[in-house]
Structures are given as structure tokens and as C-alpha cells.
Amino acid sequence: MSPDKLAYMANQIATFFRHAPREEAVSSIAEHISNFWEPRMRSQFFDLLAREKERFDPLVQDAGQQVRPIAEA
């Protein structure tokens, strides 16, 4: 998937979630990329957010600590 595609999609996370309290929406964004974001892609997106953070949203890089390591095979 592109870095542009990744990052607008974390993003329209972010902003569903923007209405709730900080830290529930930051742990929202967290289990939602968790559970529904294939290994592939969420192994992109920590790799984007370690390079080019700033390309996230302020509640999606606070999400990114908490988004579930991809299982080693």
C-alpha cells in the first residue's frame, strides 16, 4: 500500500474518534488498527510512523505505541 494511502486511512481513524476523550480515543484508534489491519500493513505503518510521523495525525502517533506487535513466525 502507498505511504499516502496508509496514512490518510490512520487518519479518518483519528478523526471518527476525535469526539471522545483523548486517551479513549488514542486506545480506540490503537484496538481498531489492531484488529483489523492485517499484519502487512501494520508492519507498513509502524515502519512510516518511525520514519515520517509527522504524516500522522497527533492521536494516531500516540495510538502507534499501543498498536499490537505483528507475531514473529
Contents of the next structure:
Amino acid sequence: MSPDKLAYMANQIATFFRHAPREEAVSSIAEHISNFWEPRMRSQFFDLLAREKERFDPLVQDAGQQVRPIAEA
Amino acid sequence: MSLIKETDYGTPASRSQETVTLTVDGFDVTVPAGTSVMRASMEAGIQIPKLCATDMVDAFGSCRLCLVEIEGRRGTPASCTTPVEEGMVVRTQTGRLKDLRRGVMELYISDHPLDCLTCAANGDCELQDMAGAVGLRDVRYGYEGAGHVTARQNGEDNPRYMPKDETNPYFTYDPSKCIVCSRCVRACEEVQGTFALTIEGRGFDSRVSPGMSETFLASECVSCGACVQACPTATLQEKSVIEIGQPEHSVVTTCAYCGVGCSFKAEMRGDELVRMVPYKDGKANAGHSCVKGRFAYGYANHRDRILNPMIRETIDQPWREVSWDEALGFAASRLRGIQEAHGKEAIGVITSSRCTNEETYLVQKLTRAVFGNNNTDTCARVCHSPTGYGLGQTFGTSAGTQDFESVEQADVVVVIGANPTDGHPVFGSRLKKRLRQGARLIVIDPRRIDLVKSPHIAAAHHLALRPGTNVAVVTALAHVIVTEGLHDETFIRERCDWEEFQDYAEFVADPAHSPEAVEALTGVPAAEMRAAARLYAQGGNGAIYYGLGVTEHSQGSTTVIGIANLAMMTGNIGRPGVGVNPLRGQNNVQGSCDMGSFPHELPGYRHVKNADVRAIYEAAWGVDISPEPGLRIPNMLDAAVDGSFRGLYVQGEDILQSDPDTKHVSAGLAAMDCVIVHDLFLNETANYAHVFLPGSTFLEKDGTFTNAERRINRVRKVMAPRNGYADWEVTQLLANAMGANWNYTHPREIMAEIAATTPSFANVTYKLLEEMGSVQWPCNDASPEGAPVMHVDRFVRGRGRFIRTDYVATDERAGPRFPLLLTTGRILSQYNVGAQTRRTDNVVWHSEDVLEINAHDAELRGVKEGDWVKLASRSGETSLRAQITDRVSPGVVYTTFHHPGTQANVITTDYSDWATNCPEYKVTAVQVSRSNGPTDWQEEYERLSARSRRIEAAE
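Give me the form predicted in complex with the partner chain now, not the form predicted on its own.
The next block holds the full complex; its first chain is the one shown before.
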């Protein structure tokens, strides 16, 4: 998936949860990504977050650490 | 097997709780108050002769055949129009009655052809039956007098004679056989609600007339078949019966078109299907049908249908017909080869929302148990996945809350982003019936759908919002309800989380969410929004029905949440007449979701991350199940372009035509090493396939479909699969070719496995379905006979949850290059990608997709009715003909996606719902300009299709 699209999708999720208190918003975003993003997408997400975190909404940047890591195969 | 004949009680059932006892010919009979003498008599087992009465329509009292004598009353009242009374003494057979009836029949027959032996209704004619019932032996009047029967009479042209109207592709109207009982006219009015038929003229000149003396095809007739079913003679007759003859046995099954899930009798002669007749005891349709289910089944025998497996090394080669063994071996070794080279996650499946629950279950089992991953998705991704998320979050489960019958108790109906009279026509008729009884209607839709104004129906409010502003409108409605104190505090306190409600109330009460504040954005007058909100909150039972106009947006899930919030704050949940009802598109899209088609959920909507749920299936299947969510359809295509996803088994789904951004879909498919299409036809996706496995139709297999009201209906095999195998067998063969050892011998065994592993299906068995006809899940020890209404005493998740619904404008905006907004939808006569309906005579109603454009926008561009226009977006361009209309407002254009020649999805973009990746089909910024024919892309695509469909001659 293109980095643009991936970042766009993550930021879309952040927009929905923005209204909640910051801590709740961050954990909700992380939970959403953990629940619905396949490992390949999460792995790309982690890479992009490490490399170009400015592409992401600050809420997503914070959520990154709480997103479920990719299990070792 | 025999021909199922439902009892015709003559007049509709009374719903009264009070009972009345009377005697009919000396027998006591007790019936609900308000029942007709005719029906009471039939209940007692005595059939009074009748012609104009049938229990699908109200009594009319015109044929004068059903006369009876009632003690203490003068004369001989018509039993159909006379209600029962306590202690009434009725006689149905006396000398006087016999003489009267014979006299009436004699008059009827004196103006009716005597060609019974060669008549198509021979054996199924109520006129013939009644002549026999009353003992008619002679017609004393002769045939020389004025009549309607022959073209020439007494050596002269007969001005009263009207020739047969054969314009409708499925039935004929032969006025010479008409007895003017008005059953067809009343069926069209009362059952279908179209009002296409009338009786013109008076007395002896009375004739049934479609529209203003038009042909059936030229009239407003929607070809639902209700009139044909109501006709007691051969006047309105299915062409298939004329061609084949009367059926000799019938089997009750379920329609394979939309999510209404109508029950039909497949009436057969041998293994030839004579006709499909809606089944009166079908709970979803109660004896009604639409043009698709009733008539459009001819695709099963269409010459395009592929009956042999085919393979090819690469997609530029022609197809090669091979044995099942070779095709399955080829597919299995390619899939395993991909997994060895690129990992276990490099392949996946797409389950079909047109196939049965049992088949869908096996396809997701294939990926989870045999492929070893969770890469399964289904067409619900592109339609109702936001419903799954939104209702799941608020109520605890994604399913519609009501049965269809519930609409009969609704007082205010809100239809949002749905077009029931086209998309869900049989439910649409039921809804219109309720509206004619006085229920109020609010339509929220950019387009003026038929419900907004049609004969005897008018919406109280039509909020013609700008595409993409659903959340703003729904939130504004909530604003009005909260700020005007119209919410149901008792319900909210008892059933929902009060704190969360207060948070939501605070959010919506912000003046920024008021109708006045969002008027400029949504294009809906604030006063209309306020009036609509007040009506919904205060008008009695409020029921919301919604469709893809809600879900297929960047904020689809948010709108669904907003809708759930509205229902909860007004207490419109948990009883008949209210609720939140997603109208599901395909026949089994509810079922395919229930069966674990989504990549993050095992059957019964249980997340794969939950070890306890995985343990159930690990034990049942003897494998380890991945705890990681799999790829969704758009993610699969992205991964394919990236090279990490290379093999796909697609059952009964045409993603190339139905999914957005066609160029992206084709790039994804073209990048794969093994695409297996399992379908009836070489569909558009098959252009990119390496293996084609022929599919079976719903007539050729056993199974179950689950409709939009969670109703599990049986699908029954009426003929052997022409391709050799039912679809569940094909999936099993593929699984076994890959080393699984599946041994299902009948779909009932698959259902047993589903019931054993899925709590909401725990008590579902084929035996129960046989006994009850159908059940609505949940069907388990808590509700052994299923559940017509959900969330009755508590929400599935416990307390209902309010969630804030911030409006965020989509990034797909109209601008200087693309100044118009395109929204898409469908039409009555065609179904989804049209693979089935385009291969039937339904094309007479809709042979191509057209672009609806407002006169204002058309004039600016110099576009006239019927002109070719080019429709362009940032994704692509196509061309089609323009239709100038005021159904759409200036700034909005509309088209359907039924025809591959148009490929409306070349235009749609890759924007999608934030929560579920459901594509934003409903908003695309476009430009429209004049054009002189198909675009280069369309011509190139047509060449590609022709090339891709070549089949090498067998050696």
C-alpha cells in the first residue's frame, strides 16, 4: 500500500476518536488498528511511523506504541 | 412431491383478538371478529363459490357468486363482504342459491371463449372450477349477441374485441378471457401499490386497462406478477406456462436476488422450471414478489453459462476446458506453490453473498483451516461493513433489529440512503401499504426516490441532502431532539448508559450542530430538518430503514452510529414497529457476515484475537487458527500490487465490476499468480483468472440463505446442477485437493457444524427449519424459536452506548475540475453487477446505465436527453447516455452500475470508510461533458474482455 494511503487511513481513524479524552482516544485508535489491520499493514505502519512520523496525526503517533506488535512467525 | 396449493380463504385474515361464533350449514365455527362469512365458512371447511374474492386483496363483492342466506336477513348477501356476527346462522347451499349462482355463471360464460382444452390455464382456472362447482350445464343465451370474445362476429369486425397484449416479456394479457373481476387491479393497488391498472368504461364496456389504455410494457407496470397471480383465468398468464404447460410438482425455496429473501414455490414439470410463484406462508414476503424473483430466472439456462472447468497458464492465453481433477489439481498446486515461495499469508478467499450459508462457511473455513490464515472477505466489505461496526459498537450486534412485518406497526418511517421500491421491492410494497394506512414518511436522500411521491404516497419530509453530509444531518436531527427536550429520558436511563448520553447530549447541543448552522453545508432547509426531527421523536413508533447511501461513505460507520443514537434517544428500540433496519443488498449478505466471512471474525462475529473462540474451531477443525486479522478486499489488492499477496479464490462475486476504482482492482488482479473464479459466467473478474470453476444456481442445490431480518430460509434443490456439482461440493473438492480431508455429504451436516460452534445458531437444524418454515437468529436455548425483535429487554452489549458523531467532510470534494457530485445506485429490474439479470428479458426495462442529470447542469453543458456524455473523475472516465431529470438537484448526478460496458466504478475513487474500508461509492467529484461515444478506455476494455473470454476448442 502506498505510504500516503496508509497514513491517510490511520489519520481518518484518529479523526473519529478525536473528541474523546486524549488517553482514551489514543488507546481507541491503537485498539482499532490492532483489531482490523493485518500484520503486513501494521508492519508498514510501524516502519512509516519510525521513519516519517510527521505524516501522522499526533494522536496516531502516540497510539503507535500501543498497537499490537507483529508476532514472530 | 406434489403441487403445493395454498388454501385461498377468500378474504384476508382479521387481526382482532375478539372471537365470534356462528354456524355455517349447521357446523359451529369460531373466528376473530371482523372475519368475513366467506372466510369463516372456509375455516369450517366449506368453500363458497367465488370469483372476484381472493385472500390477497380486500373483499370487493362484484361477482355475485358467493351469495349465502343468513337467518333473519332479507335476500342473499355476498359472503365476502358480510362480516360475521355472534350467533349468525349461515346457509351456503339452498335451492335459491343454486339457481342464482348457476344464472350468474351462465352470464359469465356467455361472454367467454370455450377453448378450455387449448387454453393455457386449463387445469388452473377458477372460472372453469366454478362452472363445475355450480353445475353449469347449458348456456341459453348463445354467442350471437354482443361479446368480447372474437375478432369478427356475425360476419363483421367486432369493435369490442381487443387483441392479446404480449408486450411484457413474461406474461400476456388476453382481454377476450377477462371476466372483469378486478382482482388484478386490486392486487396492483393493495399488494404492490403501483396503481398501474384500472377498469376503464362502465358496465358491459368495462375493461382492464394498464395506465391510460397503454400496453403493459408502456404503462407504469413494474411486472411484479401480483396481477398474474390474482387472475382467476388465463387473461393474465405467464408465458412460460403458455409454452410449457401446467406444473405437476412444486418445491418451496428462497429467491437468490435481494436481501428481502422471498419464499417461492418453484413449480416444476419434471426437472423443467415452469414458473416461480411467491409463497403465501413465506414470512419475508407473505405471498408477494418482484420482477426479479418472479420472472428473472432464465440466466440459469443462458448460453453464456459455463459448465466445464477451465484453466490457463497466463491470462493472455485462451481458456482450456479440462476435467475437474485437472482444474482442481492445477489450482491446488499453484496455491501451495505460492505459499511455499511467498508465505502462508500470500493467498486468500472472497466468499459469496449470493451463495448459501453452508457454502460461505466452507470458503472461510478453507482459508482458516487449509490455507492457515484469516484472509477472507466478502462483498459486505463494500456495502454494509460500517453497519457491522456502527451497530456493533452501539447495540452490541450488527443485525437489523426487526422483522419486516414490524413495519405494519410503524407510525413514522425514516428511509435514509435507501430506495426500497427499487432495491428491496417486496419490502417496499409492504412499506407503501403501511404508508397508505397513514404512517408518516421521512426520506433522507440526495435523489427524489419514488417513495417521495408516488400514487397515494407522499413523504412528509424529503431532506435532499448534498452527498457526503449524512453525519451533519443525522447529528442535526439529534440536536433538535435534545435541545427541544424530545428525548425519552426513561428509556435512556433504563436501557442505556446515562453518562454517555449526557456526553452525547452536550456534544449535539452545541449550536454548531443545529440545523441552521449546517443548512448551507447540507443543502437542507433548517425548518425541514427541525420538523423531521420532531416528527420522528413524537410521531409514535419510529422505524429507521437505511441502505448503502448511509454506509458507502468515508464516514459510513459514523452515520450508522448516529442513526443508532437517534433510535436510542427516542426509545425506538426493542418492540414491534420501531428499530434500526439496515436493508441488506444481496440475498445472503447477512448470512455471509454471520458465517465468519470477515478477516477479523470467526462465525458469529467473534474476533480472531480471542483465544477462547479460536479454541472452539481449533478443536472442531483440528488445526491452529491465526490470531491475526487477515486482509480486507482493498488491502488484498494493495498487497497484490506490492507483490505479497498472489493467489485468490473468489466464489460468486465479481469484484472487478462491483468494487471501486476499477483500474486499481485490475492492477491488483493482474499482479496475482493464481486467481480462481468460481461462478456461473465468465464475469469481469474472470478476465484476470487462471482457473474457472463452474458454479451452480440456487435452483440446483440445498442450503440456507439469511435475509436482512436475520431470517434463515431454506434453499431447496429442484434440479440437478448443470455443472455437475453444487458450490459447496466444489469448495470441498478444492480443499481436499489441498490436503484437507473433508467429508460432507449434505449441507445439513455443515449446518450442524455451524450450530455446534456458533452460539446464535445453536438450535438451528434443517429439521427445525422444516417444521417452522424459517427462523430468525438468535436461535438457541434463550430463544428456541428465534427472535423477531432484538434488544427487547436489554441490548446485546448490555447497555446501549452513545458515541459522538463529529461531521468530517470527505476529501472527495467538488471543485473547478470536477464540479459535480456523482452518487450511484440501482434499479428495480437489474441486480447488482447484472450478471444474472442482464441475461434475462429484464433488459427490456433497463438495457444500459444512464446518467441522471439535472436540467440546469445539462443546459450549462449543452447536453440533451439521450446524448452521449463523458463522465470523468480523478480516477478515470467513461461515457454513457444522459437522462435529464429533476430527481437529482443541480450539482448532483446519478447512475447505476449494472452494466460492464459502462463500468461506473472506473469513476469511483479509493476513498473509504474510516473504520471498515467500505468504499465511498456514494460521493465522487466528476465532470460531465458531451461526447460522441464510448471512451478509449471502454473500447480497450471491450477488446480485453473479448480476448480474455476466448475458449480453445476441445481436441
